[in-house]
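Just one chain follows, in the form predicted on its own, and it is written as C-alpha cells.
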Amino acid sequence: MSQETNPTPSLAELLDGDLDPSVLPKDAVIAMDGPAGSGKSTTARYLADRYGLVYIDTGAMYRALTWAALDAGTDLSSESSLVALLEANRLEFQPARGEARILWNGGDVSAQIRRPEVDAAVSEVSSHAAVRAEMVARQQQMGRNGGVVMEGRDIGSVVFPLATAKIFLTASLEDRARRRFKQNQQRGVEVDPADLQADLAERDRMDSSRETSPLTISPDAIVIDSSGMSLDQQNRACAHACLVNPTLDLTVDRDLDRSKAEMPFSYRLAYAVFGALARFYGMKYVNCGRQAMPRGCIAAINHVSYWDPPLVGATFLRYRVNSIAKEELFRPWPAGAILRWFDVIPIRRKGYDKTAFDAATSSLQAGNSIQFYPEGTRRAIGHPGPVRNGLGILVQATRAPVQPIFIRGSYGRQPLGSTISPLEVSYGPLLRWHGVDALLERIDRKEVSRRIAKLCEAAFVELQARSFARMPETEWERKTGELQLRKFASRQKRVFGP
C-alpha cells in the first residue's frame, strides 16, 4: 500500500517548527477556551489582529446579563427569571478588532461588566442550561460564516465543534491571580490579592463541575500552559497553534487518481454500484466531491436508515475501508460472505466486543480507514446522538483522526430526488486528537471516551444545522422525526440495555 504524499509530523514537531501563516484560511474559526484569568481575552484580541479576524468575547455576553440581573435584583438561581430578563431586553455585541463594545438596551456597559461583583456571580448565571442555550445560538449565528476568534469556556466543545483551530489556554492559579490583579489595577479597581485568588479558585470549581457545558479541554484542542510565560510568549505560542491543523491538512492524501490505481475489482464494483444508486436518488455532495476520503481515518457517520452505508460509501473512493456492522447482518450465509468480501467487520452491539475493536484497531494502524456508525443504531430524523463510547475506544487506541460525515434524507429518499426529504452527504473537517493526552492526565479513559463521543455528537448537530441552513427542515422531516423519537426509545433499551 502506498503512503501519504507527505509524512505526517507530530504535534511537538509542528509547535516547534516554522509554520507558514498563509495556510490559515480567511474564513477560519479559532476557538479558545480556558479558566478565568488565563489571558484568553487578551490573546484572542491579539490573534484577531494578527490574522485579520473578528474577535468575539462570549464571556462578555454572560457578564452583561449578570450585570443586568444584579442591577435589577433578579434572583441569580432562577433560570426562568434570567431567561426572561435576557429576552425582554436588547443585548448587543459589537465585535471589532480590539476591545468590543457591549450594549444593554443601547447603553454601553463594557466597563460595568468587569467589576468584581460581576466576576463573582457570572459563573452561577452561565451555569443555567436555558441561558447557555440562548447565548450559544447567538454566538453560533455570529460566527457561522467564519473569520472569527471566539473565546469562552465551551467554544471548542459546544459552540464550534468544527472550528479550524482549538486552543485550551491555561496557567497556574497563582499566575492567573497575579494577572487579574494587574488588570484590575489598570482599570482603577482595588481588590485584595488573596480574595482574588480565592475567587478564581471558586470559579474554577464552579465552571468545571457545573452540569451544563462545564469548562473542559476539548479532546481535539491544543493545550497551551502559559505559566511563567510573558504575554508576548503566550501570544506567539497561541498564534503558532492556530496553524497546526491547516498545516496537517496539507499532508492528507486525497488524490483520487492514486486512490483509484490501488483499488481491486471488488472496490471498483462497489463504488460503481453505490455511485449509480446515489445518482438515481439525486444525492448532493458537500465538501466531498470527486476526491478520495483521507487515508487512515475513522469515518464517523450518523445513522437514520439501512441505506446509509451504500450511499455514504459512494463518497469514499478509497481502498481499503473496513466497515463495522452489527453481527446480525452476517447470519444468513450469502450475506455474511458478501460482507466479508467487502472488508466488513462484525460487531456485537451489547457490551464491549474485543474481537471487533481489535480488528478495527489493527486496520487503522495498518493505514486503512474505518466506516463507523458511532450511535450504534438508527436514530430519529433531526435528532442525532447520543454517540456511544466505542468511538472513544478506537480513538484512544489509535489516535486516528475522525472524519465526521452527516447524511440527510436517506430514510425518505425518492428516485431523482425528494422535496420532502432532501438527500445530502456532507463532510466536516478532520478531528485530530491533540488534547487526549492532557485529558488522560486528569480523568480516566472511560470519561475521555465520553467526551470524544460528545464532541462527535456536537459535530453531527453542527453539520445538520448547516444542512438546514442550505435547505430548511421540511414538515415531513420534523413530523417523522418526532414519531421516530417515541418509536426508537424502546429499541434503544432493547439493543443496549437500560
Ligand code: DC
Contents of the next structure:
Amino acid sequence: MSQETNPTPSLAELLDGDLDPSVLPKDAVIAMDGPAGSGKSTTARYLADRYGLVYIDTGAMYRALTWAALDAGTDLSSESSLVALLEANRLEFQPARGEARILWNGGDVSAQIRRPEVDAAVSEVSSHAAVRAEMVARQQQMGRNGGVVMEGRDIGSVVFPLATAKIFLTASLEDRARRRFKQNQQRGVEVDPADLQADLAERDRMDSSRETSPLTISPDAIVIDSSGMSLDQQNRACAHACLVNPTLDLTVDRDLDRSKAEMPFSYRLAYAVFGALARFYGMKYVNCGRQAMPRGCIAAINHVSYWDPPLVGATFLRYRVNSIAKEELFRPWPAGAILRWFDVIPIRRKGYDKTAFDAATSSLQAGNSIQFYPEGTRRAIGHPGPVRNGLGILVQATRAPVQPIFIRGSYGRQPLGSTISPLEVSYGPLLRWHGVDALLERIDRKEVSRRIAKLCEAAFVELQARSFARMPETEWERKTGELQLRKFASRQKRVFGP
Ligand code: DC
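Could the form predicted in complex with the ligand be shown next, to go alongside the form predicted on its own?
Now the complete complex, all chains and molecules, led by this one.
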C-alpha cells in the first residue's frame, strides 16, 4: 500500500476558489490583532470593504481618551481620573467608508489622536484595567449584531473570543517602522526614523507586558507575518484567512436545556449505555464540548466499524440525533423494532433512496441532527473517503451545517475490550454553506455535491492527521500524521504567504 501522498486539498485551498467571498456570514465578526504598525488598519478597512462589514478601530478609542486626558491635564497614572473623564464625556466612533471618524463631545478629533504626544502616552492610558473594562464593554456593544471587522490588541483574546475568524497580523520591527514613517509623512507629521523605531519597540514592550489583557496571540488565531509582503499580498492573505473557518456558531448552546427536556426515554437510555461503553474503553473526546454541535446539523462520520454509531453516539450527550442505517440491519428480529424505537431511518444502499432522503430531510428541518456515514460503507483504517454524493444532496436539500467527526480505534474492539489501541473521537470545525446559492448559479448540482464531498473528505484527512500526530500507534501513523500536517502547513503558507 502506498501511503506517500494524499491528493485531498486543504480546506484553505478549497475555499480559496469559487466559494469566496459569499461564504462569509453577514453577521461575521473578524478579530484583527497585532502590534503597532503591522498594517492592521489598512487591511481591516480593505476587509470591511470586500466583505461588506463595518470597520471598528479600537486603538482610536484609547487614543481619543489619551488625547482628552493630555488636553485636560489629567494624571495619566490615575485610573479613576481617566475612567471619570471617559464617563463624563461623549466618545463616539463613527464608522464610515475610508477613514472612520472619532468624535469627542461631538468634535472631530481624528487628526489630533495621531499626534506623537498621543503615540507616546497611549500605552500608559490603555494599561489601566478599569479603562479597559469600560472600553471592552463599549466594543462588545458595537459588535453585538456582528457584521464587523474590529482591530486592536485584545479583540480575539478578550473582546470577541468567539469571533468568526481571528487574524494576528505582524511584521518585523524594521518593516513596521518604515511603514509608520511613510504614513506620518503623508499626514505631514515629521518624526526622526530612528526615534520612531525606538518608540515602536517601547510600545511593543508595554503592550505585551501589561497585566490586563496584554497583546497575545490567541491559540486559534491565524498568524500572518507580512514582512516583505506587498500590500496586495497582505490584503489577500488576510481575506483568505477570514474564510478558513467561517463556521463558528454563537447560538449553539441556547437550545440545549430545551432539547434535553424533550429527549425521549429511549435516547436517555441509549446515551447512558453509550457513555458507559465509551468510559469502559477509555475513549478520548477531542473538541466534543458542549459548544461543539448545534441542533439541526449533519454529523458526518468516517466509518470503520460497527462500533462507530454507539461510540460516536456517546459524544452527542444531550442532543436528539437520528441515524441512518442500511436496511439489511433492520431484517433480523428484533433489530428492526429496536432501531425504529430510536428513529433510525433505513436506507437502501444501491442507487438513490428517495424515501430515506426525504425522511432525513424532514428530521433535519424539524431541528433534529442526523448521524450520517457519508462514505456509504466501512472503509480501510487510515484511508478515509471517498465521500459519496449523498452528503451533498442532503446539504442542498436542507442547507444544514455539517459537523465532521473522526473516529479512530473502533475497529477490532471486542465486547470485553482486549484491544489497547487508542480510541478517540474528534470534532473538526463546523462546515456551513453560506456560499452554496451563489455557487449553484454557476455550476450544476452534481458538481456542488462533489465539492461538498471534497470538503468533508479534507476534514476527515485533517482530523486523522492531527490524531496520528497526537497519538501515533505505529511508525507509519507517526510518519503519515507528520507528513500530512506539514503538507497542510505548507499549503497554508502558500495560500497565506507571499
Ligand atoms: O492600534 P493603535 O496604534 O492605534 O493603538 C493605540 C494604543 O492603544 C496601543 O498602544 C495599544 C492600545 N490598544 C489596546 O491596548 N487595546 C486595543 N484593543 C487597541 C489598542
